[in-house]
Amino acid sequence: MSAVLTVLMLLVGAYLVAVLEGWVSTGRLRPAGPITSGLALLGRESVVPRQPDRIFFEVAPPLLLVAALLAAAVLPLSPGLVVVDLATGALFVNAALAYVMVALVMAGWGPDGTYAMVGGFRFLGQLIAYSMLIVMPITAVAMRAESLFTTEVVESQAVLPNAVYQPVGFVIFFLAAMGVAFLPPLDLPTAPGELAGGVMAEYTGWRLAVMRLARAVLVVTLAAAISVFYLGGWLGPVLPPWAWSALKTLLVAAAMLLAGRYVPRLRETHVLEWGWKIGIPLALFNIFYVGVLLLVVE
């Protein structure tokens, strides 16, 4: 019951998520427009490159909706509602996030195109630097929680959640978030503007429908995160807790698609230069300062 519900709420989220993103892109709000673009991908004809490598072709774009999957399925929606509560729940969300940087290096290789190969392999090359500020801000939550059950790192936000508690992880761990989502300003690996849809870029018909739900669906699932992890899950007053779950995390989803909007593409060297340099420093000041917090004031 659990997994049917988790997949439900992500199926709708993504379908929210996919109507904010073309009203953000063209201005316009069409709440059927998803619907209608995803049926019009499944009624064309799936074209094939010429000499891909067929299985990497073929399993990049259901690999990846497997991926936003796996990391959803240990994040809890209320007190019952969780489909594995794993006593190390909050490091597989980010060894289970590993497997986009497969999925996308799989959808750049696999139609032996250029574009799609630099896409891919600019991706490969920033998820280093994106999964230190995923599991780093993930040890500091931990260590607050004296736990990596998902369900204690909510339960120890009860009298504060954690973006308050440690305002500096949860911008790392934010931003990282739309890295891995790879939402603008950070969609290198697609980049419309000069790479045509890089890891996209050769993919039509079903496949590109997967793609394109998998990319909504792990939104959702590192917007969700962002929820349990720094804003108290479904902790809140009067609502349901399913429903401030499900509330936190779309709003959290529209920050992550509505805040690069209004920022200028970043060059594929300054993400890596100020992901090593700036980024994974300040986790490690994050960390060293929630120890001194536990040690010294509580």
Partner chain sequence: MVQAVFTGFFGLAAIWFAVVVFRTSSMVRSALALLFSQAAIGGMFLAMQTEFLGVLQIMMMATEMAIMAIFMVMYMMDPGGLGGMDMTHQKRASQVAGALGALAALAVAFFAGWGPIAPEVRPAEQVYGLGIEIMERSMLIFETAGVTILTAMIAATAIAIKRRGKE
Contents of the next structure:
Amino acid sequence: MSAVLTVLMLLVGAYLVAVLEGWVSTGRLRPAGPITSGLALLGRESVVPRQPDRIFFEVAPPLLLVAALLAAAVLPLSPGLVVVDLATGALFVNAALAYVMVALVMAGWGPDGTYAMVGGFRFLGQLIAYSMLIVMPITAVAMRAESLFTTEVVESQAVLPNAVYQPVGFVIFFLAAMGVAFLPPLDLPTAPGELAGGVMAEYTGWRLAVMRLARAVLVVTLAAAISVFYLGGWLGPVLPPWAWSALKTLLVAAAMLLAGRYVPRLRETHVLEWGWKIGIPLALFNIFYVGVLLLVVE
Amino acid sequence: MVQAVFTGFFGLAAIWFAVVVFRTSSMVRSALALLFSQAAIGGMFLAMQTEFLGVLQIMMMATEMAIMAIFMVMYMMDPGGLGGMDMTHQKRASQVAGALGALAALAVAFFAGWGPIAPEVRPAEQVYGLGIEIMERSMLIFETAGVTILTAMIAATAIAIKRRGKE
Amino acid sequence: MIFGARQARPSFLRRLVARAQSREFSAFVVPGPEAVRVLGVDLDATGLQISGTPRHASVLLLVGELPLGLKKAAAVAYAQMPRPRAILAVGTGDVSPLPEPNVSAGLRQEDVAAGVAELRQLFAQSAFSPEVADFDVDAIRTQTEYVCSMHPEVVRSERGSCPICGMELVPREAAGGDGHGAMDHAGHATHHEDMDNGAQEHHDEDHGSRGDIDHGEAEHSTAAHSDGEEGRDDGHEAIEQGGHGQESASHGEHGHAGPGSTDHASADEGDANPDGPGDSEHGAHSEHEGQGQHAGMEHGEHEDHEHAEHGGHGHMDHGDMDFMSMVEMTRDLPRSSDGLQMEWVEDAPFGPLFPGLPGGLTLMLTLDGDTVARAEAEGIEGRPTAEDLAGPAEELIGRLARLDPLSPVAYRVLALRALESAAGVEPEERTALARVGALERERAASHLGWLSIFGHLLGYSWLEDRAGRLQISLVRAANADEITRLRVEAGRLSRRVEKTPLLRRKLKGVGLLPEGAEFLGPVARAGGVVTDVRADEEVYRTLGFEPVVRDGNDALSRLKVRLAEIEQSLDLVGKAGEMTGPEPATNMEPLHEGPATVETPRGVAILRLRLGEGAVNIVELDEPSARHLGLVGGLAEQRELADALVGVASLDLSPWGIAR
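Mind giving me the form predicted together with the partner chain, seeing as the form predicted on its own was just shown?
Every component of the complex follows; first up is the chain already shown.
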């Protein structure tokens, strides 16, 4: 039951994200946009490029979707509404997100195209720069909750959400999440102006539709993760718990989508440099800081 | 029963992907097959209800094998495997070694005294138990290993930088 | 029926899909969105989305008269577009080798909008059709040729061994672009577009698993490729190697001709033993024109990094092969700066229709991973040269103005000045002022257009939109009041850009030019060099003109110079008070050689001509983009791909100003 509800919420979320993305990129608000563009894509040929690594080419879009769905499976919408409440939930989110990278590397390698390949390897090359910044802030979050259960993480924020309790971790996680979802200005693997679509450049028709759906679901999942880890998930006055979850998730997703419009894409060297030299020390500091707070203050 | 089926399934998947590692001539495929083989072992852990280890295995292997894929593409010629390079060599020796290894593993499985089956432990307690194991009894070992690896990494980087400076 | 319809019997569901598709037009623009904006046409207002890759586009939008090179590139792009697809031509004449456009329209906003509306209707009605026409371009036909992995100069049309080292020759794909064997190889000529797969899917719908059978064939044929030697029957390798087999059937043949599988089998056999003459041209080049991003990562690997053991699979016994170390193998291969040349990609095309560069500009990059090892830029093939410009004097102005659609006014003024100087007349002050107005308006618009492309390349979508819209308003502006209003907006834009977070970090130090390089126009002024022929002109001095100079000599300073020049130019338009197109001077007496210079938006252009008997002989035409072409290599090489592209884009090369 909760699985069906979660998938439904994810789809609604992905739909809204697609509408938002269309609005951000074209300036027109078209509520029916995702439906027509989805239908249009399904009706077009799905071309297989010449000399593909066929298995990689075919597996990548579904794998991306599965990775995003798996990560969403452990994120609670309300106290009872979580597909599986794993004892290692917070860690599992990270494990599932690691396969986003695998999917993109496959999508980059599969079609035997230069643009796609450069895009895929760019994402792989940045791996440490963002994945460390996903897992280390989560560690600090789990420290406060003294549990890896995502539900307990939410409950630990009853007094004060983590965004306020550990703002450094929040900022780092937010930026790293944008990196995982390859949203502008961190859209290095797709880079419309530089790589003409990069890893997505060779996908057409229904395969492209799957890819775009997966990307939208991924954005929703990451926004939900931010809401669960840092914004107190379902906690909030007046409104029912699920509404709070949905509202926070959507607001985070909108912020993630809008941020990229007003800044240029980061240079790859800067992503690496800032990720390694600033992000990782800051994330370590965040763990230390949270530790001190936990031991000294509480 | 279901548990056994899943464990067996993931075990077979791990073996099959491991075979693919050598059967393919594409470096990238080989690396990713290894990734999925390791992830299948993670699946086995999950099926055996060792949740923390399973998730950790699945997570770490995705990262590690992907990094390996980078190096394979960078350093190996013909990463796409178009040349149809054969990844097997020293066949006789490896066959013998494989057979002996399998025998040894089977022997251990059948003849070792495994003791009584442990009662089911809740995942949360497992995490706790693992933490106590790492942080109390084996702490010295883990800390030593960690510091050693870190030293080695820094030393390796330092060597590389020095050499580039000379050139 | 529309050309480019997808083959299927129309049903209720398909009609629904077709309607959805007609509402979701995304257009791949040839030569590029900037060419549309120059005309003052706002594509956004017609509801067309612009796609950066033909793979994601459903409409091929052709704008203006296209030279042959662009038509060929457009044909490749069209072939890459998945069906259903359509062509909308705006102000274009003959488009061959492309098929007839589905809808043709004029170059004005309302014509384009009407054209789009008409196409939407057409699409909704006939996106799916039981009969479809086939489309084929020579440039994307391929055949298999055999090369020695150690001696790339050895290329044969049949398998065999290398006459130099005796190693087994390995197959690779080559384009039959020179047309020598298009007919002979029809059996295995493959379509770049690989529409066969799409066709398989139609058949999946109709007859079940035809597609799977075909795959089986493909794998089978691959086994034939490898002479059935050990260990090659693994399905993975078969698919991987089976590129030829899988796609060997062209769209038309595939599945529309009855059962078909036997045909395929024979086609595949043909693939294994091509009977054509040895291909003289390495196909990768022509094959990857247009958006061709199927550049041969693997091809490249294949050529360059063949493993000696590969030969062992053919005829030699495995055990006999000596192990060849990697050091030996790669000794003679091009060395990249990091010493690892395994991820070498030879001649990956970025252009002529690359979204981050002005349409028509081709960058051939040899990539070492994502570092550019070698870069070369080219202009548009078939663009008129200086010799083509000779002819009757009265038509010279028009001919020259058509040379570069990105800055027609500057070329017009150049022609006028040359004619006047040849005739020995001075323009009246009012005419001179009007010319300043026209020139400066064009300069501001051109810089804004550059800013918009640059914004797209940088992934800075706000800048892309804003600059593009401002450019369109400026082109359309009818009187001085509007210019004043736009001047305010341009000022806002430029301050906003200067304050953009991360932009400075992104551009600083990118595109540094080597010492002693020759550069002109804004590029030179961004390097601290005061060079501007406007400063020597009387009219400009009376208007109080001072060249804009910035230090830095990188992409950032070039951006700053152009931003400042946009404002300056709009000020000058305001001061000149007029901006009507320059009128031809009267009473042109043939005199002698007439030199003329104009500071175009990209730098100084020089034209020398000789008048005689009412006809003009062009002695020399010196264009800034052509002069800047040589800078590309130094800018891009040993740079990360994105930085290299930013560096090249910061030069603002006009592909139309480069003779080829």
